[in-house]
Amino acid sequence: MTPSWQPLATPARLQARAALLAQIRQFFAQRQVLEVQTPVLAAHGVTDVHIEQLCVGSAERWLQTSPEYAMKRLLAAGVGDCYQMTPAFRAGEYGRLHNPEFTLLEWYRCDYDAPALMREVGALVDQLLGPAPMASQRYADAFIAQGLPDPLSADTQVLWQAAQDRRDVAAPPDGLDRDGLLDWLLSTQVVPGLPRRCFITHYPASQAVLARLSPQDDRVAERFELFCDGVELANGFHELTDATALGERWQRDQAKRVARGDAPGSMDARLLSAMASGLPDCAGVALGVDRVFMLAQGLDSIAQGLTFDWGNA
């Protein structure tokens, strides 16, 4: 058995790690997109119902799940196109694809749209994986295609009934909202049968708090996924930038988590008054640095591609 002091990650795989990030750098500055950095550890968290949080000493500062609010900070303050590589944290996530530290690419392009940020997403992960063919389908039609009810439309008990007809996987949880029941339908039925990479675009509404509504259906919003070999590797938005419409969604985040019997989140207000001061027509993207690299170096999971995972740091 290996001493628990020794890194995971052997001295050749972190030197392929290296060259990976040294890659990823050179596709943005090739670009010029300025590299930034904000801090892990600020004032304010998430409102995210699904997203678990990890708060730092009486002081209550949150180490950060994303750098998202502090990038759109400096956006409105007129930075311009912006990317960093930074350690995010997220509580009760530890598993084969998940960590509760990993490392997070998010990079912002001014002027885009989600059909072009798209394209630089996999333009990307052509070059950290190897070029292969892209699909792009609806979340809805992903649905259908796979048999089951469309998500936008159907009574939340024909979405459980189609849940305990699978029999090929084990039941949903009990107490799923839809939004959860949802996520577990898209994870387990839906993802298996999608092409090796492929976009997922067009999400509930409900389930993009911070993208735009879609303008030709207000159901769903500007938001899309890229799952690569069944592992999700990017989720992103062509992003709001109406202050006071995304305060109404944080306040319903709040409800939510309340009703639950969670703690409510944490509303940033410097977040919107930057938005409130002019946040540029952007989107925005998370990817995920250790899923990437798995999947780069054919690994089994995340862990044998870091140097101490949560059970050894």
The other form holds:
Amino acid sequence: MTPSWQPLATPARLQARAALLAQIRQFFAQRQVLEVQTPVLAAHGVTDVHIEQLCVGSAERWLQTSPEYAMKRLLAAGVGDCYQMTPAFRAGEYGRLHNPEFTLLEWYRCDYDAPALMREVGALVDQLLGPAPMASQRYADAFIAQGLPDPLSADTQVLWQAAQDRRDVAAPPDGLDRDGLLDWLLSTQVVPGLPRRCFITHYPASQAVLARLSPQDDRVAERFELFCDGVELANGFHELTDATALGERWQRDQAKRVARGDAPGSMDARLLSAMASGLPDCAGVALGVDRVFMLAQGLDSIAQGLTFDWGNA
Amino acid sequence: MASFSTSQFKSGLKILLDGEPYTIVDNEFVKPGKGQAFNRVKVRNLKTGKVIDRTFKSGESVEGADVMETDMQYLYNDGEFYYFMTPEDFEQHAASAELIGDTGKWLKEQDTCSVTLYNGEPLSVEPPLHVTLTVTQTDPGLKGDTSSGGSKPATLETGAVVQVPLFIQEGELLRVDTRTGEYVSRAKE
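Could the form predicted together with the partner chain be shown next, to go alongside the form predicted on its own?
Okay, now the whole complex, with that chain kicking things off.
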């Protein structure tokens, strides 16, 4: 049998994709945000509990799961507002909305907080997808609006019971920790009920990743995500700048990975040094380019907007 | 039996859940960017046909079900069991009349059927898409009838009853579509 060699996207689709990339570059050029490029292969990866990396064994290097660490080193070096569009790699993520190699748009704005950056994300999405009303809900309020317990204060047992009581979907799998259960509830119960374009803000502190905690309420982080038509499109932080806190979070991640029986992540000492020397107050966000293109074109899967997906790359 | 990780899930994969054999109908990978990954699957119970939803943590493994489809020749039935044979090694398999159910009316001796085996035992039997059967009983049609006019019931050698054109007579061979149970055409021996 001859292997299928043809691209998934039609020539017309690829023209539309090129136009979208040009539109993004123009958006940032108009705002004087600098386009940068950082290495895709680097000596370290990340410690994220739920992100698996691809290692290039012969080079003993990691394919980057996002350009975040390198861009923060640029920020610490005084580069200022910057963005890039880059391939990023996450092992095992393959489905309608996932491809192990995908394109991220990531940008950072100095002296922005989360609401300021959310306004800019909204402006870009309006340009790429056409204007539409933008909603915003706090993580906890979005749960409560769906009749679920308060995810910040309810006992894990109460959350489990709420998940079991849902009849419209299969029960969550056994062996989830509290955050895993919250992820299940968010994916299956909360996101489907969101307005067409909606930010979720104030994530639980346990899911802060690299966002700072709220000075008003340390149960939540200054982290936001954007969902468009139920598709997770962007994830942003008012960035943590405290190197000590970063080191502590990494250690917590590592402990969880090891407890689960997985290899610990590879901690990037260069980022720690950069943060210790001083990361400016900034907010940053990553937006899935393949997904925004999928939505712009009304496609069923990101694969339809790619030249070659994981299955025929 | 091998076990399968969620990354190997795809439509048609046969897996064992709660001790029952299932086939995967639909598999969706769901993952919040920074969060836990899940596989939401629809699976069909191969015994009952019932479709249910299940969610797995991505990376979990599930035992495979020893299910295979084999072409077999239908031999005969004794009222209680239907007997099939794999033509390569003449091995015989018996399927209960209960399991065969309504399919029995399309089974003609010597015909090749697709038999699904679970742990070596027949789980289901698919008749050929088209079978050729003799009319054993039908009322005589009126003289001068053409294929364009009306229809009447005809009983076939296996007991199946199908609607046929009025010109069909007893003893004729008919080609029938087993999926719809509809008459297709006259057939030659």
